[in-house]
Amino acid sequence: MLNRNVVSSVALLVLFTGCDIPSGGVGKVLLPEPESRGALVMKENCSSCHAAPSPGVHTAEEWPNVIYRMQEHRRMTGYTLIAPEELEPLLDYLQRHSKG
């Protein structure tokens, strides 16, 4: 019973490691600037796989690679994918608010 509540503890700090969850709770990430272009793209296209992560989870430089590994999943998984007008307000978004 104690390694399996171990485990579950452990795991649950690997799934929230660097998320900059604020004080709005678990789950619940805060996003900066959340009615600009970029964050409504990313609330409505991201959250329908998973909840919507904190810009500041990757660099700038990483946030191209992440979303196009994004929209192949959805084409993939058989979700819209994200128009292309809005794959630059979304990036410029994410760059803006990236770690570092």
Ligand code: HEC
The other form holds:
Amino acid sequence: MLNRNVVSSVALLVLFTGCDIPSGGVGKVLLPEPESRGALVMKENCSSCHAAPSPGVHTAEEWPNVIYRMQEHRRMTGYTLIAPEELEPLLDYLQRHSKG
Ligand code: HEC
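Hand over the structure of the form predicted together with this ligand; the form predicted alone is what we had up.
Everything in the complex follows now, all chains and molecules, and the chain you saw is the first one.
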């Protein structure tokens, strides 16, 4: 019985330690190629509701859906949608630095 707790604490510890890696979860992360167009679009459009996430939190296949959902959040919050000419470099950037 003692071991159940020990095991889950270790599991949690591993999870949280994982988040300290710069390319980890949503939070304050160092973006790759910080001066690139994609990174700038991201800082401009993805950090008003939460900190801009690392491109490494999703695979290239997943990113379009996440962006679509974020556009929905923008719409519901009364923000303008990200323009198509900005979406393109943004998605390209996210996919180039994505997971996997
Ligand atoms: C209008 C507010 C808003 C803006 C702007 C916004 N987000 Fe989000 N984001 C949210 C909310 C609310 C959640 C939590 C609910 C959810 O996951 O849909 C979230 C969650 C996330 C998550 C974690 C959930 C997941 O699917 O991994 C990621 C990654 C993310 N956003 C990326 C982005 C990116 C990239 C942009 C810029 C294109 C962006 N967000 C812009 C509101 C916003």
